[in-house]
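One chain comes next, on its own, written out as structure tokens in the form predicted alone.
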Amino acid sequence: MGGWAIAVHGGAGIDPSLPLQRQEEACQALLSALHLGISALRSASSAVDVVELVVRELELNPLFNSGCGSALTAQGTVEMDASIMDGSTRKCGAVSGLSTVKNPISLARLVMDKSPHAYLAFDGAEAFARQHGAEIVDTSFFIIEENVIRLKQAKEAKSIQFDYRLPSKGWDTCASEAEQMVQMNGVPISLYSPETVGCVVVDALGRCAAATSTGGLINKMCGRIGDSPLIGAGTYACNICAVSATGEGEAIIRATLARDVAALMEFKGISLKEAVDCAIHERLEDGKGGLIAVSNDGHVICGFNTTGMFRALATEDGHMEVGLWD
């Protein structure tokens, strides 16, 4: 196939009742971010620069659960996570527990480029951000009224919310249907979208990179860290491929989902599509989620076992897709 390729996602687990306007808004936002990445690739930007650029754009859009619009913890606070990996060098950077850094993905990039470490969290990550001139804003920047309401509803239903968009049918039915809801370690989870954002790229030189950013779960325990900042779980890139995952973080962590795609290609010699299908439908077991992936030969694949996943992709030969459902 050859040439560059790019994919972005805005979360897996779409409720079929999500209002059409919301669906269209999310697709347009992903398409805008995709075009931003395409333009950078056509200007010969590196894969790692492009994934940072695209995820920064999505972090500033309150439609998504990353940066502005992040989910709220049980205490009503924001704790954002992000990670980035350059497949050509296998260098990576990750951050967790951020509450004032405007673009978590760019702080993850700073950790990768400017620190001796791969992962910084909470106060240490915030201090590093100030030390290196990352843009700092008041924590209120990330909190939108919709999520304040959503947290209140989650507390009333004694539920962790897998995502953060308000359902169109009202919350009153959710508590009574808790037994039918997806469970996370025995706790009901509501499924609405969009949510976590991510981007994967292979550039014209065959270099792969991945980036993922999230606000986590509504009503999560303070200090909870999901898959998004964990290299090998929510994000992974090497000289063969790049992967960004989204969905039920605890299940993705158990499956080391992103790394599994690369390992299947590396050790079994199978195609990107075969590796993605195996990871999603066999390795994820009873968990729900999805992923986007590119290979160094310009292939791009999206896979999920949920009702849908917000995603958009493009290749150098002119192919482009934007989708929600299977």
The other form holds:
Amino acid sequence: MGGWAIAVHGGAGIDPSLPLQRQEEACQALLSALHLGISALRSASSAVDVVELVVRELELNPLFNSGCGSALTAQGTVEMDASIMDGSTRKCGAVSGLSTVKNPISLARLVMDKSPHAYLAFDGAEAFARQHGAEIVDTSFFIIEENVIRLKQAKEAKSIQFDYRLPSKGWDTCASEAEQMVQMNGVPISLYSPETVGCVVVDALGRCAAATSTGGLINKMCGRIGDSPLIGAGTYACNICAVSATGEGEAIIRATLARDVAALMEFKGISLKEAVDCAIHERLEDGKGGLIAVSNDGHVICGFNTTGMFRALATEDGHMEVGLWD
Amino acid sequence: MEACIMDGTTMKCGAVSGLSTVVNAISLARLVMEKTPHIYLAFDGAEAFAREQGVETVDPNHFVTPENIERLEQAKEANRVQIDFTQPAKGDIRKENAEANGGDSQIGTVGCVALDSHGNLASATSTGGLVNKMVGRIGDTPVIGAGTYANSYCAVSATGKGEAIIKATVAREVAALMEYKGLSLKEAAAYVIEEKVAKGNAGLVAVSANGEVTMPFNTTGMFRACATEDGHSEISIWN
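Okay, that was the form predicted alone. Show me the form predicted together with the partner chain next.
Up next: the whole complex, starting with the chain shown before.
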């Protein structure tokens, strides 16, 4: 196929009764971020520059659970995670536990480019941000009223509010507590918003890159780290493909989801589509997540086993789509 | 300090990072796995969890040894971050050693992999990280799929340069090669160590569901030992 390709996502697992206006806002935001990426690709930007640029845009949008708009911890604070990986070199950078860095994904990039390490967290990451002149803001910048309310309700329900995984088959008939996401948390589902964000790109030279950013689970224990900053779980890129995943972090970690897509292609010689299908439907527990992926020959795909996933994708030949549902 | 444990039968796992007072990091990782809905807790949050769980904690000084203070000073002088830690060299030998082995580790991260009599596989890894690492630096040890991994095919615990192990997803790679390419444990582990990680950066121990054991490394040496039910055992440092 060839040519560049790009995909962005805003979380997997959508409440079917999410207000239409909300759905449209999310689609618009994804399209806007997609177009930003497309322009950059047309100006011959590299894959890793494009994924950073796009995720920065999504981090600034309070609609998504990343950067501004991040889910709140049990203490009402934010602890943001992000990671980025450059497929052509397999260099990577990740950050966790950020509370004042305006663009977590850019700090992850700095870790990759300007530190001898691959992953920095909490106080150390914040200190590194200051040393390198990353843009710092007051932590209140990231906290939105809606999430304060959601946190309160989650506490009242005394449970951890997963991003919202509605299993893809018959959520209304699921018996087990774990699957009744709507009831388990007792939170008005109309307040659920899009979630973790990510972007994958293959540029005009066939280089792949991936980036993922999140505020994590609402009402999470302080210090809890999910899949987004873990290379191989939420983010992965090599010379064959790039993947960004989202959903229930713990399930994605157990499945080493992002790496598995690449491993399936590399070791079994199957196509991107086949690898994604296998990873999503055979490796990942049902109803737990989704991913976007590109291959070095210009293919792009989205796969999920939840009810819906916010995503938008485009290829150089002019194809473009944005969607929520199957 | 950071640690990670994974149960290959259930695929459940637990990981902790940024500990400074918990006597047994690996046990806290196990508690995360068994007592929380999460997999990974770090820094203040992990320390708070430790106290909630009533695990043994001590003053951070308990963990700091004079040798490590010496190593840190040497690393700072050389403006270098070191794998785990080198032997603190004495006097003139210092420079020679540093050049000879490029700061490679002689003792470091610890880990264990096991196959029990019921066929269950598990892996555990624990470390203090790199000498002179940046505060807040997380290595491969607590990253599932990098330094630690177990599933129904094998259990793997890696050690070496964390950054290299993360980008090569070493532990998962061994299992993926077995599962997706049908390689044996020995073939898979050898391939990962020889082809997927730059020389001087990693070693691992691994066991497979059918009782194979392998301990490859591409560093100058690796402290290791193994034993199998049929009475075979081995303990070595060098090739």
